[in-house]
Amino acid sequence: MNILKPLFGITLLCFFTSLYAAEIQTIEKELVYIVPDTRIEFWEIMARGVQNKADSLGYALEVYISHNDAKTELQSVAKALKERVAGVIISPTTSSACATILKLAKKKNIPVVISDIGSEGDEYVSYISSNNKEGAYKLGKILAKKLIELGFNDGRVGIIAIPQKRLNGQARTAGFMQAMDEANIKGADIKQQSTWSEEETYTFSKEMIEAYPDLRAIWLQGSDRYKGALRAIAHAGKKGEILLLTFDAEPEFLELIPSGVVVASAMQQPYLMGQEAVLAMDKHLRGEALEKNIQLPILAISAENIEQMLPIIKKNVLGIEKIKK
């Protein structure tokens, strides 16, 4: 009897089945992130801490940006399905395109991790959200405490918005109105952001300083096109007399607050969002138990709390891993 045919058949069985379970386990560390825009500050910061914990974990990751356009979203959600990663972490354009990227993706059995703005749709395995309204309502305390101080209290507040379509910008506002309403401060205008540039910001600016006289502040729901928005103050000769405040932070704004140029910001935590949305995905892939929804607070800073929460803003909002002491 020759025992090497079987013998054969045994060893190149194992050959294949080792190939084949190599595939799996490749397939299984393949991470996907879409993220709108890495141009923007907070986009940017997410990401890395994405990459961060994906690399602590052992998953390859690749990172599609979408440009703010829901087609090239979608695009970039119909690639990664056809690669079969093991799973997709998405920061969506809108709340109304990620219910149809969570479907597609459900019908591939696909699971998504959603990290900040969030979906009309509920078939991902994990939402990782800031708490926008309380952030927002806080900061707006800080801004009527700050109106009435100065006596402006009398004046409007504008707000220039991020989409009002996303679910996060209508929590914002909601939390910020609410302690306007309760400080008896009028609201001005509201003006939706489209193209994001500082351009856009200051337009808007200008046109709400030209429309209201008693303009006493501008909130900006972003924090990266600040600028703009100064610019339009101070070409309107209103520097100390019409206040700026914002929602996130950028590295400037260490400096910023402290000198009373920005009165207040409503930080979220992204890089922190970013390394909780790969822990919910991995969780999820090791078929342990996790939150359906995970919320993290956003910290309102000013000029009277930014020193003593310097340490957390510089990790989870800045993503500065090694603080220098």
The other form holds:
Amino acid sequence: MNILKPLFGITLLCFFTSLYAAEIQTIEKELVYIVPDTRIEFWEIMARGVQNKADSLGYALEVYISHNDAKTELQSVAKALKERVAGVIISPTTSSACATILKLAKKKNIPVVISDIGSEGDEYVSYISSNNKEGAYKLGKILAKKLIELGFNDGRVGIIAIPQKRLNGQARTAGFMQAMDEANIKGADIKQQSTWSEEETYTFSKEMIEAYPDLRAIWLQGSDRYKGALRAIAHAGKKGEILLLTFDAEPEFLELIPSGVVVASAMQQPYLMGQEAVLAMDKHLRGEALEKNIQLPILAISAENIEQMLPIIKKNVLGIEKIKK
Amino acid sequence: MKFLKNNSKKKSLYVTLGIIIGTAVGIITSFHATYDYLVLKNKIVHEMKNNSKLTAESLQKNIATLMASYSVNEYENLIRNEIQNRDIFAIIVEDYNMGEILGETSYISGKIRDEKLNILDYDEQDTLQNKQLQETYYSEHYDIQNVQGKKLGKIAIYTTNDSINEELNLTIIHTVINTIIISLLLALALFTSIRFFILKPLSNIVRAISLSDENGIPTQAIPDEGALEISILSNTMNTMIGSIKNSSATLNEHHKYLQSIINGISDPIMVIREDYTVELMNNATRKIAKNMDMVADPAHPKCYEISHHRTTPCDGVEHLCPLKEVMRLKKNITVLHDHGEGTTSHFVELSSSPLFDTNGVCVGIIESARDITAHIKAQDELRKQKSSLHFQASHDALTGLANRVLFDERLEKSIAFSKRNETKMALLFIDLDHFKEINDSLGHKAGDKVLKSVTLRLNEIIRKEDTLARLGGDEFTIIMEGLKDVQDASILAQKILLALTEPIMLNNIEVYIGCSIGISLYPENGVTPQDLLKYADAAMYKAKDEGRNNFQYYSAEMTEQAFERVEMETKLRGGLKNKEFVVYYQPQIDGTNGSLSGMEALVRWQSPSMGLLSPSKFLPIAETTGLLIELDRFVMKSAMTQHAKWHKEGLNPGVLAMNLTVKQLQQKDFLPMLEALIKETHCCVEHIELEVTEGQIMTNPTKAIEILKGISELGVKLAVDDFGTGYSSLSYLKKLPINKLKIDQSFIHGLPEDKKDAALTKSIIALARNLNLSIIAEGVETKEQKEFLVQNGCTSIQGYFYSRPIPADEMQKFLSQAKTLLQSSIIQF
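Complement to the form predicted on its own: the form predicted in complex with its partner chain:
Next comes the full complex, this chain leading.
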């Protein structure tokens, strides 16, 4: 009878220890992905990519949507930090906001991987980004070729840009303009999105068309409001006279690009970016070496190579495993 | 400049000025730098605070907006920019919004500089950063509010003084450098200026001054160069040098002059130093020194060699050494040396005064020697004379008797003696009778002889213990001490009277002089010298009043009489002034037929207070007070005027007889006055007769004869009044230019029964007849007297028998009636 009591005690001890260990293990396995706005296809695809890789690597993942709001984003960060997650993957609303987030995470010793947008700070584990500049440059090259081919190279090109305070926006603009400069194609105007609405895109397009009679192309640095631009072109009666290019892709681009409605698009690979972000976090958590900055190529897709690139487009650009209708 | 260098230990002007200027510049610049430093520091601090405030103002609004939009990095970048742009140490922000999100009070973030001034993120947990914040120089906290005023957080701005210190240190360095540079430049400029404008001219001045003659007076003019002040100095010095030269020349002249004066002093004068060396001497001293062969070093003789023929200093036994005494006492002294030999004295008076140097130390003496042998002798003589003078001061020079001074002293002592010993004392006051007449008629020399003679006689009479004094004039006093009986004073008085009745021979002239004596007794009449003298004097006057040549004791009534006398004198003067005197006339009748031959004018005093007074009441006082002459002339003028009027009216008043005193006759202007009066009154000289008493004539008969002759030559008749009473010498009688004798009433009074009076009267009548003189008798009161006189040849009668003296108006009536009633035997009034 005397030996049972100690044995029972030991058993209880082991039990609780295992529970604790399980919980620790569980906690260590939790990641948080903070995304600006999943209403935007790009971010939604990226989130699926993060989720996909997290699942495959056995991480529990919470996705917090910032709704492009700094406060919400910070609240999400605070929550994540409070929960003492294993790591935070973030696509910040702004690179400026990301700097603060990085500081907060650093204080809590929670590693952060940035996926797209970028940060003014450098207290991150790894930064997954698209080579916006190169992609835009390639796109610009395609446009230049197309304009020359159509004899529109005397015209101008307008840009409806993402906020240029964003590093990616700056990179995109820089790469595109480089291509324009090399082709001696003049720029018309650059308008930065603020409301991110289609109407806004329509208005910007219409204004540029009216302001620049020799406008021959409009480049959207985004993709989801392409319809606004198309409407403006159509309403201006410039269909076929003003080319439309985008950045990033929509599922229908698989048809629009071959048809020439959209001349070309520099497609980021958000799904892949998401995956890479998780992979980077995993490496960090496992103590492996990894690159501070991982730039994934942007696919410059036009009618000429869309067929060839379709598998990659479906997977990495559109995250074809989950296509939103 | 070499002239300014010497071996003196004094610092050069360069050094002194350099120290002063350097110190001053250093102090001034230091103060200036300190002031600038403080001003700058305050300015910087002010700017810093202002900066902080501006930063806060700049940040508050922006950060509020960013806080509201949760743009932490934005406002952190803003903070960074502010820190960088405004040189702020740290800006710490408390974000309440972020804090709320993070579940804390606030989210604290900010920027802070490290040691290298790099801007770092503020870590709240960083101890070093927190310590740095605490150690900042200045901090300011501001609230961050949104437009609605809701506090969104706080902002703290921290500023260190590193930049302040850096700037201030820089400023200090600059200031120090500037100060050094300025000081050096200023010093250089000053030294150069001093050298050029001050030292060089001064050096030239010193050089000019150094070229001096044997008296140290520069021979060249001081150069006039340099700045105004140096020029003024040069000119002033030139003026001063000129003055010095003039003064020196004057001084030399003066020195020579003084030396000549000193040499001219016959007394040897020496300046002797404390070692007995004669430093200076005059010629008189040189003479003495020259003649002595005991002077060891003629160039530096010793005083004892010159003065005492000694080879060693005086030992001070025979006489004091002036040098030693003055050196000891440090004041002037006079000592007497006897430089004589044997029995011959040669007194030398040495007057020595201390000789002080410029520091006030006595280094010797100035001695003058004077041979006062003659002076000593003279002093001896003087001493003797002094004794003599002292004697003379207390004794009467003429008689050798005690004078008033000594008398007062002796009287006091006698009173004290009498009081002490309870004995009696008498004071005799002796006044010579008729002494004035003798003095006036015979002269003061004769008077003096009389006094001396009186003195001899009194000295023979008094006792040894008595004090005889002459108070003055003809007044003598005798103090009789220790009287056993008061009658002893009477005895002495009687002896005096007797002694003075004997005539005094003056150049073969017998002078009769008596005296009146007043006696006062101690203690009966008084106990003080003043009282005793006063009462003796009063008694003497009483004696005078009693007819003189007697003595009287003082009685109380004499005091009254003395007062009365004084009162009488006053009234007398007033009476003359107020014309209270009147002339009465007493007829002179021819006894044979009763006709008026003339009248005698007699003065009466109609006093408002005393009534009608006869001459006996006031004439003695008039005589003693000198009013007699005025009174006499008044009577003469009144009588002559009246008499002339009666003659003019045909009343035939006869001859006017007027009494005349010797005093009146002795007036130098008497004859001119008489002549003028005769003219003025229109009175005929033939009608004027002047009566002079026998006694007055005989006081100085020679003089009287001379004056009377003068009167006689005018045509005025002269009569001898009171004949028979004046001890006249018959030899003088025949010389007198008289016309008439008037028999004194004392001889008439006893007629005809008194055989002596009868005989004397007859003799006088016979004398007159023999001398061919008219004769008149006065004081005739009875018929028998008149009959006798007429029978014996004296027909002119004056007296109460015919009439008493009457006033002018009554005499007028008398004269009117006389014309018709002259034949009557008796006219009674």
